[in-house]
Each structure stands twice: as structure tokens, then as C-alpha cells.
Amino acid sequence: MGLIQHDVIIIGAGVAGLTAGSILVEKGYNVALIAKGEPTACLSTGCIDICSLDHDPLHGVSHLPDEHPYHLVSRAVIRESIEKFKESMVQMGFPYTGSPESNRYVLSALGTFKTTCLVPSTMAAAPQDEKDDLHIITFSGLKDFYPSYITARRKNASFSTYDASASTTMGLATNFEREDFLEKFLSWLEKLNIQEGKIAFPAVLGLESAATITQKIEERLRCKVFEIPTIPPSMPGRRLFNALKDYFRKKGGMIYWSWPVSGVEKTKKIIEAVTTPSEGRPKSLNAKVFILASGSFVGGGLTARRDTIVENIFNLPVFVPGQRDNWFDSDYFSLNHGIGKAGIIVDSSFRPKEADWENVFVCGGILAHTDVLKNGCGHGMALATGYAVAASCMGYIK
């Protein structure tokens, strides 16, 4: 059996895991991240929701139930994690705008407003009320983006359609990275002689260069431009994931892609290694500390069975919100599904409570009592808990 030694191994490549990993690598630790597939961040809007319960997100955190994991981190840590995130995204050419003291809106593909906090610079010009005149650009054959939904809600909005010879978000984003395509598209836009004050696009303005492409369009047309998040798969979510992943690697982190954990090696109260199948025989990845950042159900960290919920790597105790009949509200679109509380309960250092292992730490969406949709706290909580877990790991190793 092959053996590879690290200081820290992180299981999960979402916002929480990559945040913790980047902090640790920058402090000089040997860090590896194991991912069996792309994280749920790729399905997100790419925006950073801190807490939607109040116009001031940090004040909103104070309204959360006592058991919410946000209460395990200080307001200073939340601010520090946000500032660190913004700095790293600038380095990766994917800048964000916003402050942890103020929520804002982005326009959805249905024409409604979504509350968030930090947004990619490509969404910075999104309207904050119904007053702005908008002209929406869509693309022939593009599914899951229908400007008529928006114009039905906003009487001061109109739209035009461009034939880009591509009908998927990925295909369109790839086209926008080509200078010849962008120039042809800009010439078409200029001929429209758009009079509205802002131009909106589905979020397809490039893969890695979206901020630069948006700026070029603004300079050419001399008006504000912004992207509207589409129904998944989401280009802003993929850009966020790519930027976090590339930053982690840039700082020296190692990633083992498509390596599902198949076993755990342990001695007394210490996890010594995780094993993952490879050609011929399993490979053993050893570390002093393990961080579980595998996400909730969609991310594959938790699995719901007939009458219980299990954690899939270390078999940690899972908080189960009552009987199965209590897991779901009768209204499918409700934000009060009990299953939103399921997850791992941790202590003040983010170690799992009532578990046997002293060198396992947990962060992100797999934490119990998050109610991410209800509280509007997804990526913001992932950043804060990932940041806090990195500090706990460093304390443990020392």
C-alpha cells in the first residue's frame, strides 16, 4: 500500500475546505485536499451570502438560534474571513464588491430580487430597486433564461436576442473568451443603439476573464453592464470554485481529484490516514489532522436513510431532526424543512461532539443547525468556519 504524508488532509473541495486549506498552506503547512467530484459551489450564484435576516448581515447573525454554528466564531473572524477572501479573489482576477455590514440585491433570472452580501464585480451594477431602465441581451437557444419573465415584472425593461452559434452557458462563456467573437458581438451591440441606462446579460460573459470582458463592454457602450445568475449550471459558481482552487494550488496546496475515500486507518482516538482506491491497490494518505468539509446532502457528506442520517467518511454522530415525517414541510418551496438542521454538532474548536477522534475538525455545510436556505448564510458561513477551523488545526498541531 502506497503511503503519502501530510500535515493536514481536507476532505471536500467546497468554499469551506478550500478556505481552510489556503490559510494553512500560507502558514507553511503541508496540506492536501481530497475531492471525489466538483463541489456544490459550481451550482451556486457565485455570490457570498453572509446572513439574510437583516440588512446588516452581522446584526442578522445575532438573530440566529443559539445552536447555529455562526455563534462559534466572533464577528472579528467573520470580517477577517471576508477580507481575506476578497484579497485572494483580486489576486485571481475575480474581484468581489460589498461589505459584511450591508446586504444588497442581485436580479434573478425570474426577475425577482435575491438578497446577498458580496457579489462578483460582474454583478456590481445590478439594480437595487424597480427604477432602473434595463435592456436585456439573451442568446438564441439558451435554455433556463427567459427575459420575458423579467420584462413581465419590470415595465421599464426590454430585450434583444443574439445568435452566438452556441446555446449553453459553457459554450457561450467559451465564445466570449475569444477576441474575434467579442469584437463581432460588440459591433452588433453598438448597432442596437440601446437607450436604457443599464444592459443585463445572463451570466455567460467568459470563463476566467469575466471581469475584464464586462469592463470592455461598459467602456465600448458607455453604460453600466451586469450579469444575471442563471439556473444551474452556473458560470459565476464555477468561476468562484476555479478561483478558490487555483489560489490554493498557487500557494502550494495539493489536490487529489476523483479520489473518493474508501477507508479510515485509526489508532485509539487518532485518525492516522484515509485510504482511497487507486489502480492495483489502495493508496494511504496520512496526516496529523483531518478536516471534514464534505458538504451536506448534495455535496455527498451526508446520506439520508429510511429512519436516520449518516456521515459518510468517519461515521461521525449526526444530529437528526426528529422522525422522518418531520424532515420535510408539506410545502415543497418552504424554507422550513427540518432536514436543513441535520449535520454534525461541534464544540468551540469545531471538533465533532460525542465522537471518538481528537484530530478531526468539521466546517462548512455539513455542520448542524445551519438552515442555509432559511437564514441565507451559505458561502459566508463556509468562509467563516473554514477560517476558524484552520486556526484550530494550527493550535492542535503546535
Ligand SMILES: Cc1cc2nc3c(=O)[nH]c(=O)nc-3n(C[C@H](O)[C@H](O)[C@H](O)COP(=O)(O)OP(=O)(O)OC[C@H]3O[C@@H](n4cnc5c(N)ncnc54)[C@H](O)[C@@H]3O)c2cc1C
Second form
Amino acid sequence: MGLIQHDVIIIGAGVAGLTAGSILVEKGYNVALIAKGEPTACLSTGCIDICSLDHDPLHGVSHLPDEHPYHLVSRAVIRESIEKFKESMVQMGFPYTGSPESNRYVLSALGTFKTTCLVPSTMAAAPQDEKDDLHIITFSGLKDFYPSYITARRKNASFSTYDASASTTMGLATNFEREDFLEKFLSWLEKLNIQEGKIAFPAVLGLESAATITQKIEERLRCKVFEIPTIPPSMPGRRLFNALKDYFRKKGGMIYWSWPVSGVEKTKKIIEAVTTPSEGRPKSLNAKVFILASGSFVGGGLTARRDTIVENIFNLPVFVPGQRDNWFDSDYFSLNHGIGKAGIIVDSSFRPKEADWENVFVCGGILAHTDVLKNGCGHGMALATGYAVAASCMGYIK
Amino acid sequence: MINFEHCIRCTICVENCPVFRVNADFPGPKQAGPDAQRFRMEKEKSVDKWVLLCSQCKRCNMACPCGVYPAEIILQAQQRYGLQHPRTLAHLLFANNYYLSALGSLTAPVANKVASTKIGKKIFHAMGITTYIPFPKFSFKTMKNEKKKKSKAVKKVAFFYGCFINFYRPDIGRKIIRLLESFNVDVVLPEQWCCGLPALGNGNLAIARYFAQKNAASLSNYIDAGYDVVYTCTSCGLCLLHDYPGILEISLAKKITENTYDLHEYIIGLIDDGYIEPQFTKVKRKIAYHIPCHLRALGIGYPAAKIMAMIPGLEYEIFDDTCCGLNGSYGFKKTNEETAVQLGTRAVSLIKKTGAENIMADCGSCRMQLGGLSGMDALDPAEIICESLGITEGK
Ligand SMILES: Cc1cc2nc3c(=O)[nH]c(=O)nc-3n(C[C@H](O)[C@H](O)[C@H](O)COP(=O)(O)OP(=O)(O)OC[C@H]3O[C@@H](n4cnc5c(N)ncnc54)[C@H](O)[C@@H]3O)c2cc1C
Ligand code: SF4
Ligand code: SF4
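Could I have the structure of this protein in the form predicted in complex with the ligand, to go alongside the form predicted on its own above?
Expanding to the full complex; the earlier chain stays at the top.
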């Protein structure tokens, strides 16, 4: 029994897949998104890197090597995808600040600056230079955040510790969603009598209502407040994922969880359906078009074997950056690991090159030559290519 | 399916664990699952009592990007722990919930009275059972004594109604039968027992297997006679489809899994095949659709939502990030009360923010928890479908 035919099936619930999905549902297509697990967005800072190579990200994009997938989309499309993203985040109550014309900084948990482009409103007040006085609030027992890393780097920074009887970022964020907790916390904070500068928090100021909670603290304390992204479990990353996912669903998209795609049904040049392991009758979902947005290695789209790299679903040809010796730089912290270039090469309509399929389109982190780490282009590239792929799909279905 | 070596320690499962969010004693799926698994030795007695705090909601399984399935690792650890340690009264009682409920139903008027008195509550507490929401009311007339109608329909269904419907809400069960009959489907009620999930959740593999084998044998006869098995409770469904072939190693499991459907999945199939063309009429309700964790885990999408979308006038919003916290018998145990109440309250507060008038959920225990904590009506999707098609319990 094939449950009702879909126009489009998207594989992967990351920034790329959800972006493509939302656009297609809004245009009235019947879209299902299937995922085996949660995306890398949950591990991220929640900030949208477009291209960190230049102060002007769009300028940075034009300097990327010719084979970079950003060159498959016009600057107008990058701008539109960012506009669209910002609009939808406003609707979801999790607004972003920034524009694709200029990069900005967020303060990292190490006290260094991280270059990015769009930041959630909870990080909008992050210092852009060394001048601001900072007072950091941390929580007793919180193991994933050490304010002394920051105070060691910045002369004009100090910190206080609050006992919130929770010691994990998730536990703290859950507490902040409770009004009684927030009220108690605010009266403690007022007593600290912070007169000057900005107040900084590890990013635990709630989950669903982080933007409002941050604003509430600002209004009560009458000073600027901002969050510092932590290592995973990263709340801003989760908020981004939740907002994108809920937006997609609000518009009418359907998500199938627990659906690791393991095989395909095909005739000639057409993929008819994808299948997932099942203990019982075969589980398959069919559609006119399939969008592959299964991410790179961490997301699960690619797997590295001893001497080769494979794409796990359609077995598409993968660009492999030479012999294994070239995959990794000798310096672990280098941004130049060859493996960052691995992925699927596509044509101008985002169909995989040298593959047989007419109705498969590819977007996001699984694309070849992205070098996300080196170019600082993670979510931005996922947004732009997700947006562009939606257009290609519509062209094909027509 | 034990892939603990695949864990990259990304903590995505931890973020998704409802228990970890509110109970500091539970170290979360990563530590309780893949991390601790390295230290669990065949020959050593298990000491990790906190594995019992896992509610088996399966959210960690669904979130892990690496196919680790922490919940399955923990489930096995729970069974080992259960085998090696004396069981508490509450664990024993809930593992045998089926017999208890059967007794409760037989004596419904008395049992309900006792359960609602102060003394009754004291007895519950002494047994380690909570009463923060009223214990569900036993029903005198269970599904078992339902009479079968003669039918010449092409489609045939063996209805696995599950304990909740049977002992507490047979009225919903009867509506479902009427609904399927109105679709020209022949419905039978096969001989059946508890699916086994409560026993499994209380670390009692032997009892779970006992029930599962009996069910499998009974259902298998119907499948051989051309019936499809249809379940309505998503936790029964997950147990039949996932645990029978998995941890319970039931020999007839393959046959069961190949022929078993969620009620709404089945109805959509009928529509899809052109077997029926239901004429849905307007239902003016604003509903918060709480997705049971185990429906999510089934990997069939949200079939009831597809039907809701066909009902004119119905407004609904889907909530699938919140666990209701009750998890069947889990929340009724005194040790888990605080966790269950905190999670339930959170779920209810998110629902209330939307201005919904009713709650809807496929699982009886979710309905009991959310309805109990919110004071709102909590409905089964089938009740809404029946309302839209003008189908009542009677005819
Ligand atoms: C640790 C980390 C931190 C990062 N931080 C940032 C940051 O701060 N800012 C930034 O801009 N970028 C960041 N990035 C990069 C960014 O997350 C990605 O480049 C971008 O979001 C890619 O998204 P995607 O949608 O292509 O894929 P992914 O996010 O990788 O998602 C892939 C999806 O596909 C699903 N999937 C995979 N295989 C299958 C299958 N067989 N069947 C079904 N589903 C499948 C997965 O479950 C997942 O849902 C970070 C990346 C990592 C790894
Ligand atoms: S099954 Fe649920 S309660 Fe148990 S560890 Fe996983 S997420 Fe937590
Ligand atoms: S989500 Fe999976 S890989 Fe990540 S920590 Fe949990 S078990 Fe390990």
C-alpha cells in the first residue's frame, strides 16, 4: 500500500531540506520530508554563516573557487533566500539580525570573535570590539561554559554565578521558560546592581521563547543583554531547527521521522520511490521528484570508506579529493582538510552530474567543493541552494 | 541493533530526552546508552539502577544522526536489571496490569469507588502508585463481550483494541467498529491479551513474551483467514511491529508485522485504493493534536493528521516535540511522579498558549495525562472522524 502520492519527497531535515520544503509547500505542492535523525543545525551556534572570507559576504562569495556551488546561484537568489529566511523566522517568533551585505561577530565561549552573518536577536547585542564592559552570568554546576576563558582575554569583563538547580544547558533553558523561575532570577539579577556595560549569558535563555526572554531581561535591567553560543547541546542551534521545522509544518508539510532511507525503486531514468528498512511489509514512499539534502559526513549523506567515499542513498558519483593522504591536513585545527571538498557535483539545475536520474535534485552540505569550514558558509549555502533547488523542482514538475 | 560503537557523542539524543530535561538523577540516553554499554559485562551484576528512569519514549532513537538507537540499548539494560534484582510492588503490578485491569472491570462499580476514595488513594500510594491525575475509570462492559455482526465485506479487519480501550473506554472501541463497518469493512475482535509493552517497560521480559506469544498465535490465525490486523493505540502498535520481531523474538512476528496497520493508516489506504469515498461534514473544533512519542517512532508519518486535513471546518495544530510524560504505567509510579507532572505541565502550557479548545491524541495514556492535567477534553482522532461522519456508538 503506497500512502497517497507526493509531488516531492525531501530526504533530510537540515537547513537545506527544510528550506526547499517550505518553499514548495507554500507554492501548493504536496511535500513529505523524511529523516533518519536530527540535522547538524542542532550542533551549530544557530548563527547563519554566508561566507566568512570577506567583511562583505557576497563579495567573499565572488572570490570562491569556480567550482564552488555558490556560483550556481545568483547573488539575487542568495539575497532572496536570506530575506525569505528572515521573514519566516519573524513569523516563528525567533527573529534574526543582520544582512548579507556585511558580516558581524559573535563572542565565542572562549572569548574570541567568531565571524558570521545573521545572528538570532538574542545575540544581536554581542560586542563588535574590545571596548564594551561585560558582566557575564553563569550557573553553578554548568560544565559546558567557563567564563574565566573570557575574563582572561578581556580586561573589562567580570562574572557572577547563579544557582539555578540545573546544570545542563537544556535543563537551564527549560527553567527559563517558567515564569516563576524567570521572576526569581530577575530579582537576583537586579540585586547585582550592574550599572554599566552589557550582560552576557551562555545561550540558555529558554527554548521556545528565547527572544522574548532576552527582551524581558533587557527591559528590567535597562541594559543590553546577549547570549554566547555554547558547545553542543546548543540551544540556539536547536531553536533554529525547531523554527524551520515548525514553519514547514505550519505551511502544510509532512515530516516522517524514524525513516532512514536505505533503498530506491526505479524505472529507467526515474526514481519512483524510496524505501526504508522494515520488519514487516516493505515501507516505501513515492513522489514525482526527490530532493537529496542528506548532508555531508556528520549529517549522514556521505560515508568515507578506506579509499573511497560513497553517497548512501542513490549511490551517486562522489567527488573524492584524491588519495586518502590528501583528505586530511597534518594539523588537526587546519581549515584546509581536503575532505571538505568531497560531495556531489551537480549541473546548473542541481541535478547530479554523470548520474542517470532525471528527477533527483541535490542541495546543502552534501554538494562537492563547499569547504564549509574553510569558507565559513554552512547554513548560508544550505539556504541558498535549498531555495534554488525548490525552483528547479517546480520547473521540472511543470 | 546494538550499534553503540557508532556514537560520535554529539549529544543530540540528550537534548531530545524528556526525562533528562527534568530529572537530574537520569544521566540521559548518551550515558545510559552507548557510554555505559562499554562497561556492561555479561558476567557482572548490573548496578545501573537509573536505567529504570528511562521511560522508553524512543525520542533518542529518532534524533540520533548515527543510527545508535540508545533506547534499545537501555531497554536491554532494563531487562537485565529487572532479571537480577528483586522487583518493587509497583513494577510487578504494572507488568501484570492486564490482569489487574481485568479484575477492575469485572468489579467496575466497586473498583472505581475505591480508587476515588481517600483510603483508595492511600492504598495506591503505599503500593508506589501516584494519584495526581485520577486513575482511569474501569468500564463494566469491555470490548470482549461485543457481539459480532454478519458481513459480506471484501475488506476484513481483526481489531487489536488494546487494554486502554478495552478496560476504560470501550465506547471508543465500539465507535471504531461502527466506523469501519460504515466503510464496508468486516470487523472481528480476535482473542487478545495485553500487547506486552507494560511488562517490558517494567523490566519483565518473561511476562511480556508470554503475552506476545499468545497474541501472535491468535492474530496469526486471522491473518491466515485473510484479515488485516488494525491497532488504534500507537504504543500497542509499536510493540507489535517493533518489539515482537525485536527484543521479544516472537517466531510469528514477521507475519504480524507484514499485516498490521495503524487505524488511520488503514483508512487512508482505503481512500487511496478508491475503496471508500467518505463524505466528511463540518466539525467546528479547534484542536491541539498531541503526537504520541510512539506514533512518531512508528515511522509512518502522522496518518490521522492527513484525515483531519480532509475534515472541513476543523482547525488543528500539531505538537510533536513534547512528551506527555505519563508513558503508560511509567508516570503512575511514585518514583516517576515528579518527572511525569513536570513534563505533562509543560506540554499542557504549550497547548494552552495556542488557544485550542480540545486536545487530540492517538494514545489513551497521553489523553488521560493531558486531559487530567489541563481539564480540557482529550479526544481520540477516531472520535472526531465519527463526529464528522455522523457515526455513533450505537449504530
Ligand atoms: C558541529 C557543527 C557546527 C556547525 N556550526 C555552524 C554554524 O554555527 N553556522 C553555520 O552557518 N554553519 C554551521 N555548520 C555547518 C552547517 O550545519 C551545515 O553546513 C548546513 O546546515 C548543512 O545542512 P544540510 O541541510 O545540508 O544537512 P545536515 O544538517 O547535515 O542534515 C542532514 C539531514 O539528512 C538526514 N539524513 C541523512 N542521511 C539520511 C538517510 N539515509 N535517510 C534519511 N535521512 C537522512 C539527517 O538525518 C539530517 O536530518 C556546522 C556544522 C557542524 C557539523
Ligand atoms: S527512550 Fe526517552 S526517556 Fe529513554 S533515554 Fe531515550 S529519550 Fe530518554
Ligand atoms: S545522538 Fe547518537 S551519536 Fe549523538 S550522542 Fe546520542 S547516541 Fe551518540
